[in-house]
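Shown here is one chain on its own, the form predicted alone, set out as structure tokens.
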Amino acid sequence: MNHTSAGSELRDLPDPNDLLALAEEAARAAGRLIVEHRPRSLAVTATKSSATDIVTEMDHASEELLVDHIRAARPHDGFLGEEGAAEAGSSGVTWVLDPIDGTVNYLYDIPAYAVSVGARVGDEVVAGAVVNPVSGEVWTARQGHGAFLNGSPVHANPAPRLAMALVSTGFGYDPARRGRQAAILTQVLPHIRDIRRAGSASLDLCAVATGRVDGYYEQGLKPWDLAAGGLIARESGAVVGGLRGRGAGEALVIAAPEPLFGELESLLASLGADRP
């Protein structure tokens, strides 16, 4: 008895190695595009949640390249992209795409932006790549096999106590949310070594994975902000979660090795850092 092609695809999910290779290949190609073809006069083409939540023509071009590149290799997969790619697919694999993570940095030519590509099977991200096309750094991970930077293993720092932890964070685009986040930060600062704010969630998560910061927290992340970077941070030895036993998500993302994760989670819970 013959089965439908869709049913066959769902039973025969691909090797995560193959998904990772495709994620890295696509992210590298998009990274080259946004650097080599960046217009001299880069214009904002649209805004989203607020006047400061911007989209440029290169965000759209990068996402289009990612979708086309992946679809050519895997035509039955689904997509979830920041700039509108949304297809269910029939293979059981969904590609979660951030074509430029750190668009404001990109607009101002600050070299802290990235292309993020994660491959999700069901609800789990099984492979991901984050490319900083300016520095040439490429972070990769597949589920259960560790995290890598340019092919070499990376690990989160051994957890310092909270008072000695260097922590990164970010701020949302909604003015009211930014105000609340700033107020919470003033209460976090006395308890930690210092704060860093790079402007790209995927690079912040990769910074945890590489030991460039000890921990990270932020409210407002979308799936494309978290998919690849979250996997890379987890595979480096960090815990990635939310408050009060919840999973990482838009309400709050914390990434840090234990026991620092627990200390940071307790502090942020006491401050209500996940309040909308």
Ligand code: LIP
Contents of the next structure:
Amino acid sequence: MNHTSAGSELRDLPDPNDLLALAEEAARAAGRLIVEHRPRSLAVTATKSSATDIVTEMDHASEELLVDHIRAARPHDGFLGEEGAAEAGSSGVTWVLDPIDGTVNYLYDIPAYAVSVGARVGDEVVAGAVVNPVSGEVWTARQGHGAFLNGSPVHANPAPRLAMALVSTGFGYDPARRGRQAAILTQVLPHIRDIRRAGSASLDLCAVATGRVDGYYEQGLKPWDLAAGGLIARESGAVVGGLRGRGAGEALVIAAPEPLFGELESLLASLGADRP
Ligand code: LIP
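Swap state to the form predicted together with L-MYO-inositol-1-phosphate (LIP) from the form predicted alone:
And the full complex, kicking off with our chain again.
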């Protein structure tokens, strides 16, 4: 354990290996919960930004399990979860949680949803796990140590030229934003091979990491959509960022290996893809 100067709070500077193991363990446990205990008649318990931005009882149950599991091991850590977990903690570690990423897919029982758990130290995500509990695929990464799928290294594809790039994207829940995103997509499509829309940002980012798509972009991602998957994509060799030198964030996330990242960034910047 590393201590700060005497008299100040003890801060157990964590071993990223331990954080990664805990992230994976918690994500797997929550993944089992949302599959094994999925009610036959899954109810929408609330909506958020729009009538289609839904929450189910299992979103809450999954986030509760994640917080309880992690807190039992690291009681001084903080939490930031999609369904309301928000604690500062005192250790310097914050767990960024998406208890079900791809909630609409989960509601329709489309097997493309994930539990995403990122461990952030200060402003940097240093470890992350994304679990697709239906397929059993578990993506993991530790900062500076590569990206893995079920324990085997994965790498983003060597960048094709833009016209041959298979690109995934997603759309927000607000109808006006979706209209703008559709208009941008009509401008992007003629420049690329084709588009895919999986419905889960963390799985889209892991798809880049695994070479299942060549690139990904989306506007409107929240920290929990991006935390673990962004690290996994970065550790696979992709660049993960925003427009005009900005970092990846709610304005826009682009994930692709260079030079495809630069080509996508230029195209999306010319289309004003980060405009709210
Ligand atoms: C989803 C994102 C996805 C986006 C969807 C939705 P949720 O998150 O992962 O990329 O396109 O509209 O926001 O709401 O299922 O956790």
